[in-house]
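For reference, the chain that follows is the form predicted on its own, supplied as structure tokens.
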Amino acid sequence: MEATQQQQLAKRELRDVLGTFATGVTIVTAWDEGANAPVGVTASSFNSVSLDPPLVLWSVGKQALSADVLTTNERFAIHVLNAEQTDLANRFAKSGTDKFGPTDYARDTNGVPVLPDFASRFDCQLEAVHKGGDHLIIVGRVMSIERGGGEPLVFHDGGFATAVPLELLAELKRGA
């Protein structure tokens, strides 16, 4: 087997194994001043960093069309999606499409496009950007938060799911 074939196999295997770790699904939005338009991307790399100061992180591929805007804009919003938003997650995951098309959004007091529906939202100020292989790691200082509603959307083993509390799952098994 060629070295490049081995590398591709290793990347695919790594991706598959990483997929066994369930993650939440988010959409990160910002305003592109140059294009005078909203930008957004689906990201499952969201994580908390610190409570004091309040910091979160997420990452974007270096090759993403919106990477420059998302890594240089001083303000952005992270929307944790609910289980009814799989279509939205898929639309914002596609490169080169009109992601906001039929989606209602408003601009907050900082000019950041915010979606009307979410499980939760973190309004952030850019704290730092770090290189991380083929991705850029964005650290944001949380300036405000808002809870929406619904069951959170989860990504696991290459597909969408929901997080069912173990107590409910045990109850469902007893009833079956």
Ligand SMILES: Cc1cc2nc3c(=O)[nH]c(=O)nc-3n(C[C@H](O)[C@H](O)[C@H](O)COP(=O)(O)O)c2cc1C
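If you superpose the two forms and keep the largest set of C-alpha atoms that fall within 1.5 Å, you have the rigid core. Positions refer to the first chain, counted from 1. Quantities reported herein were computed from a predicted structural model and do not represent experimental measurements. What changes on going to the form predicted together with the ligand:
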Contents of the next structure:
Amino acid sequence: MEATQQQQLAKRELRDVLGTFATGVTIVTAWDEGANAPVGVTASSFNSVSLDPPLVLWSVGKQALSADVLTTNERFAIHVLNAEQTDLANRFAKSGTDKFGPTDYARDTNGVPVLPDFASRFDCQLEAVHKGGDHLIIVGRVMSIERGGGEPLVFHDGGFATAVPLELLAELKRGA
Ligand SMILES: Cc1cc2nc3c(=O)[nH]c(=O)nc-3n(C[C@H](O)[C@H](O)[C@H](O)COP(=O)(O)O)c2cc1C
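In place of the form predicted on its own, the structure of the form predicted together with the ligand is requested.
In what comes next, the whole complex appears, and the chain from above leads the way.
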């Protein structure tokens, strides 16, 4: 097997095994001043970093068309999605497509495009950008938070799911 084939296999296996780590799903948005248009990507790399100061992180692939805007814009919003929002998650995962319909967002007081529905939203100021291989790690300082609603959207094993309390799962199994 050629080295490149082995590397591809290793990459696929790494991605598959990383899929055993269940995450939430977010959409990160910012305003592209140059294009005078919103940008947004689906991202499962979101995580908490620090409570004091309040910091969160996510990472963007360098190949993403909106990577430049998302790593230089002073302000951005991270929307944690609920289980009703799989269509939106899929739409914002398609690179280079027109992701926003005209009525899909409003601009907040900082000009950031924000979505109407979410489980929660973190309004962030860019704190730092770190190198991370083929990704850039973006650290955001949380300036304000909004609570939405719904069941959590979970990404696991390459597919969408939601969180079921273990007691309920046990009941379901007993009933099956
Ligand atoms: C569930 C899921 C999670 C994803 N997580 C990330 C992520 O954390 N970082 C990232 O750069 N891309 C992630 N992607 C892929 C991006 O959403 C996709 O490459 C993005 O739409 C690129 O947009 P753009 O090229 O138009 O900027 C994820 C896709 C899916 C379906």
